[in-house]
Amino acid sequence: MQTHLRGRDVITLQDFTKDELDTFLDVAFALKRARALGEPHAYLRDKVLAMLFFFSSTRTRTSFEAGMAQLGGHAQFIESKTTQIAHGDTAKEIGEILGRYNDGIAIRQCDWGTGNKYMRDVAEASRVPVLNMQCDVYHPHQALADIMTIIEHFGDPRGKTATVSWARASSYSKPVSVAQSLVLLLPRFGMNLRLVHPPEFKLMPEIVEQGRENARKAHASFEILDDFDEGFKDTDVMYAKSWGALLTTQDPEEDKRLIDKYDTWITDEKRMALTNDDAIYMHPLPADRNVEVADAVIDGPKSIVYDQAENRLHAQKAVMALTMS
């Protein structure tokens, strides 16, 4: 266990060693156990987390707020459009000022090409840790909760196969950040990774190369497929969700046309039958039901989506307790 995480920014899990990631998970499991037993764990008494949202949220907002309360602190909800951020507050000013008022700053900014830069500019100016609640490139707390959930179900995940696949959604063009964080993180735990997507829905090349290198170092495999059905065969984890064709087009109409072109990319019972007998279905939610995934799958026996959602709470509490104490 590592004990030197106080004050660290958590913008991408790539910034942390495997030992440090294991520390986050050790503490997350301990905090989950403490909550189940009703044991108090107010490690952040009188601490305040500023939560700055440029994008709407359900699980992220509520899990961070609940986590701070359970740790004995307080979370401020700050919405960009109803504050002076919409009228000129710069990233430097936000970092300087919120960093003086608070003990941590959490940010959700997913605008393509600007979200991650904004977060890093705030972090550069802040004297307290900056936590990434999702940007255009990474979603580290989702990925940490996901590997926590996989470990709960399989124990040591080394040697297991995880398929991270694109799936069609009709609601809106979603960020690539969930898929990219999974591509980076899962191989570090020795999982064989399959990345599946149509040609137009590529991830950032530098992220894919880092994922390949992570797999090489962990003696795991890494392959890219463009056949949806092949991704299901003999896999242990099926993680299929939508993301936009952001590296192909910036035109919303063209993006929608490309999404609709692959209207058969839905996770249904027939496809889940191709997975291993003890395979699990994962999704960060919200899902486009009966477009992205069939009700029979997301509500079925292989689905662990609510375990994932719960583990957001415990994983984030671990990060906050270790970086903000």
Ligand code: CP
The other form holds:
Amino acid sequence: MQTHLRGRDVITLQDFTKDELDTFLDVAFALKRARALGEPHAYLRDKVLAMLFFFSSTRTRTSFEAGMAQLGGHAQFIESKTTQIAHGDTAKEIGEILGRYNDGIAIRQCDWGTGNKYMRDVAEASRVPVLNMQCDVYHPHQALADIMTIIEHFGDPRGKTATVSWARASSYSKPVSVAQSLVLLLPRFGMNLRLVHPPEFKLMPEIVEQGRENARKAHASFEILDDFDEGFKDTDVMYAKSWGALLTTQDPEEDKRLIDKYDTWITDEKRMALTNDDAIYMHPLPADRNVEVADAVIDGPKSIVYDQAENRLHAQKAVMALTMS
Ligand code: CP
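Starting from the form predicted on its own shown above, please give the structure in the form predicted together with ligand CP.
Once more the chain from above appears, this time first in line as the rest of the complex follows.
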């Protein structure tokens, strides 16, 4: 176990060794147990987390905020539009100044080509850890909660197959960051990874290459398919969600046209029947019900989406306790 995590930024889990990831998970399970037993665990008494949002959120905001309160500290919710950022506050100033008031700075900035750079610029100027609440490239706390949920369900997931697939959503063009963080992380736990998407919905090539390398090091397989149904066959984890065609077009109308071109890419009961008997269905939420996934699947016996959402709380508490104490 590697426990020297105090002061570390969490922008991508790629920056952490497998031992360090195991430490996050070990503490997450301990904190989940402590909460279930009503045991006090105020490891961050008098500490404050600044949470800066450039984009809306349900789970991320409320789980970080609840987590800080349960750890004995406080979280400030800051919407960028209520700040002076639009009037000139730079990333350097945000890092310098919020870093002097707080013990951690958490940021959600998902704008394509901008979010990750903004986060790294804030981190460069900050004296306290910067935690990525989702950017254009990564969603590390979602992926950490997801592997926690998979381990909770299966035990050691080594040798299990995980399908990370594109699915169609009509609500908005979603970031690629969840899929990318999963492609990087799941092979590190020995899971055989299947990435499935139509040709126009590629992920960043350097991320896919890193995921492939992670799989090679862990003696796991890594394959890319463009047939949605094939992704379901004999898989153990079906993680199908939408993302925009950001690597193909920056034109929102063309993006929508491409998304609508694949209107049969919905996770339904017929497709879920192709998965292994004890397979699970995962989605980070929000989901476009009956477009991205049928009600019968997301509310069905294979779905573990609420356990997955709950584990955001425990995984993030572990990260905060270890990096901000
Ligand atoms: N999964 C997730 O990040 O949810 P929110 O967008 O509601 O925070």
